[in-house]
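A single chain, nothing else alongside it, follows as structure tokens in the form predicted alone.
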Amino acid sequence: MLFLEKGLVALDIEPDSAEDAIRAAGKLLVGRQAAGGEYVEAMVAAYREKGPYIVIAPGIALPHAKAESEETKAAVSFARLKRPIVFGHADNDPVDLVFALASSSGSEHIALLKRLTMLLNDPGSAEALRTAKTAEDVEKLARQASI
């Protein structure tokens, strides 16, 4: 399993729109051969047709989608925004915290929700991410937060 190593992250990043935002998560996953093109699109049209359900906490976004093809693997990338961008969520936009997610299987499915659910209750952590300086204070972070 691939989770927030320093080729699945992007600091900084200044997308256009909430699709755009996906787009760039989804190609850190493609950076790292754990999806193509066709699942990163199969991720925004996901959100188009269902909403900001992705939206899963305060500024947190977790866009992924079916599996599209046996070249799918199990990866977590992150996208962190410049500007926070509306994703349509009545509670929790604007988003500035992209988690792209990819698995071939439910269990890997649960394995990375669980790691990433992990990092993300501890308080501290959401502004961790927000505050770092580098993918490897990123990458460090998700270490420690799976021990």
Given for the second form:
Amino acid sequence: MLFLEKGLVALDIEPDSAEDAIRAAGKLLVGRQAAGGEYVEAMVAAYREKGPYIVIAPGIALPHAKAESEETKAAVSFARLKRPIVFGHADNDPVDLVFALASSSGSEHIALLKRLTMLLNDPGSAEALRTAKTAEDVEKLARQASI
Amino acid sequence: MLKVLCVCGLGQGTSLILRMNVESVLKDLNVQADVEHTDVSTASGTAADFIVTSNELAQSLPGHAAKIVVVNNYFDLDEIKSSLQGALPS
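Could you present the same protein in the form predicted together with the partner chain, rather than the form predicted alone shown above?
To see the whole picture, the full complex is given below, headed by that same chain.
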């Protein structure tokens, strides 16, 4: 399981659109061999087809897709946007924190979502992620918050 | 027992997060319920007492017999608690 380790974190990127933001977070998964390019495009397609419901908290989007192939490993990446972007959600826009989920089925997938939920259920976490200075800071935060 | 469906677009990512938090809130409230997660098209054909989902997806479930509970912030246990309390029979 790969959970917000520093190689899966990009801070203050400047995508032009919601779709580009999803691609940027997805690219981090590809870089760590947690997903392939097709999976990233499937996340973009899911957003396009099913809408902005992936913005599940103020400023926080969780793009994901159905894993079609074996090459997907349980992983979460994190992209922080320098300028918040409108995803089209009625209440939670604009988005500045994007967590891309490489989905696998089974117990690892559930354990991964549990860790992410534990991290973000803490009201201080979003603020700490917004002010983290380095990818190492994010990794440390993720490790502490979800033991 | 009450049946609660947590619903998202694909039925495996955000609905599972919602389910974890709904389960912990219901436990807090001492409410026994069977909580499941699923995608929006399966949900439209599934009987339940309550459906918990986002505002967007709630609009894709018109006419469902279940009581729809909308949650905006999936990580805000207080919001989930007060939304569920408002919907539950007292």
